[in-house]
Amino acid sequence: MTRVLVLYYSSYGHVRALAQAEAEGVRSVPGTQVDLRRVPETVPEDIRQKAGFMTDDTPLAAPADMEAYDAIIFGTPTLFGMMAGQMKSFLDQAGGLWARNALVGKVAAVFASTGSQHGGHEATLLSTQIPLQHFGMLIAGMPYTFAGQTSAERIVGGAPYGAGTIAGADGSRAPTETDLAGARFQGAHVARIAARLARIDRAEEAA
C-alpha cells in the first residue's frame, strides 16, 4: 500500500473541508492509504474560545509520524501572507528527519485558505514549500488539468501551486464545490506520484 499523510491546521473548519476533500482524493486511487490528522495547538485555551475557534477531533501528528509516509499534503490557513505558526512550529521540530534526510523523495503538496483573493494566497502556497524542499521532499502542485481553477465567473481558490478556498474577511464563506474538487483532485494527484515513485522503489529493490 502506498501511505498518504493529509496533516492540516484550521482554526474555523476551512482547512480542515479541504483536508476531508484531499483525503478523499487519496482514497479514490487503487491501493493507497490515507491518514488524516492535525498539528498541535499552541494557542491558549482561552484565547481560541474568545476567537470562536472550532473544537477539532481529529488526532494528532508529531512530526516524527511523516517518515512512515510515501506522500504528505500539508493544509494551511493563510496568516499575513505566510502558513499558519502552528504549521511552521510543528516543521520546525523535525530538524531530526532533516538531518538523516529522512523525508527525501518523498512527495509533497500544500493546499491553504485566505481571508481574500488578495491576501496572501499564491504566497503561502508556495512560501510554505520552501521547507519542504528543504527537506528533500519533491512538489506537487494542482496542474490545470484541474480546469476549475480556470473559471473566472466566480471566486475561485487554489492556484497551479495548490488547491484552497477563499473564506471572506469574516471566514463566513464556505470552501465552494469548485474548491472541493480541487483538493480532491490534488489528493488522487498526489497518491497516484506517489504510487508510481514507489513502484519504481520496490523494482530496484528487487533488481
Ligand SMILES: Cc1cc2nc3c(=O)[nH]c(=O)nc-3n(C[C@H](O)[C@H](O)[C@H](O)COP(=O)(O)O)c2cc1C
Second form
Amino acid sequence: MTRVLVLYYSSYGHVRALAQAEAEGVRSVPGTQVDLRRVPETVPEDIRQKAGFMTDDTPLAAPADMEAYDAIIFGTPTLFGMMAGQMKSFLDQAGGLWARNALVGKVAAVFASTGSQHGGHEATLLSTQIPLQHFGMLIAGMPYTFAGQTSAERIVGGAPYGAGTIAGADGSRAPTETDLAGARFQGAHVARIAARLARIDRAEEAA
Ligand SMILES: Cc1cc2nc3c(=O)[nH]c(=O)nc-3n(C[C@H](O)[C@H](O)[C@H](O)COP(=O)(O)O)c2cc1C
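Please show me the structure of the same protein in the form predicted in complex with the named molecule, now that we have looked at it in the form predicted on its own.
Let us now look at the entire complex, which starts with that chain.
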C-alpha cells in the first residue's frame, strides 16, 4: 500500500472541506491508504472563541508522524499572505526529521483557502512549498490537465501550484464544486506519483 497523509489547519472549515476532497481523490487510486489529520491549534482559547473558530474532531498529527508516509498533502488558509502559523509551527518542530533526511524523496503538495482572489492565494501555495523543499520533498502541483482552474468567467480557486478555494472577505463562500474537483484531482495526482515511486523503490530493493 502507498500511504498518503492529508494534513491541514482550518479555522472556519474551508480548508477542511478541501482536505476531505483531497482524501477522496487519494482513495480513488487503487493500492493507496490515506489518513486525514490536522495540526495542533496554537491560538489561545479566548481568542479562538472570540473569532468564532470551529471545533474540529479530526485527529491530530505529531511532526514525527510524517516519516511513515510516502506522500503528504498540506492544506492551509492564507493568513497575512502566507501559510497559517499553526502549520509553520508544526513544520518548525520537524527539525529532527530534517536532520536525518527522513522526508527526502517523499512527494508533497499544497492546497489553500484565501479570503480574496488576490489576497495571497498563489503566494501561499508557492511559499508553503519552500520549507517542504528544505525537507527534500518532491513537489506536485495541480497540472492544467485539471482544466477547471482556467475559467475566467467564474471565481475559481487553485493554480498550477496547488488546489484551492476563495472563501470571500467574510468567509461566506463555500468551496465550489470546481474547487472540490480540483482538490480531488490533486489527491489522485499525488497518490499516482507516490505509487509509481514506491514501485521503483520496491523493484530496486528486490534487485
Ligand atoms: C488572521 C487572518 C489573516 C488573514 N489574512 C488574509 C490574507 O492575507 N489574504 C486573504 O485573502 N485572506 C486572509 N484571511 C482570510 C482567510 O484566508 C480565510 O478566513 C480562510 O481562507 C478561511 O479558511 P478556513 O475556513 O479553512 O479557516 C485572513 C484571515 C485571518 C483570520
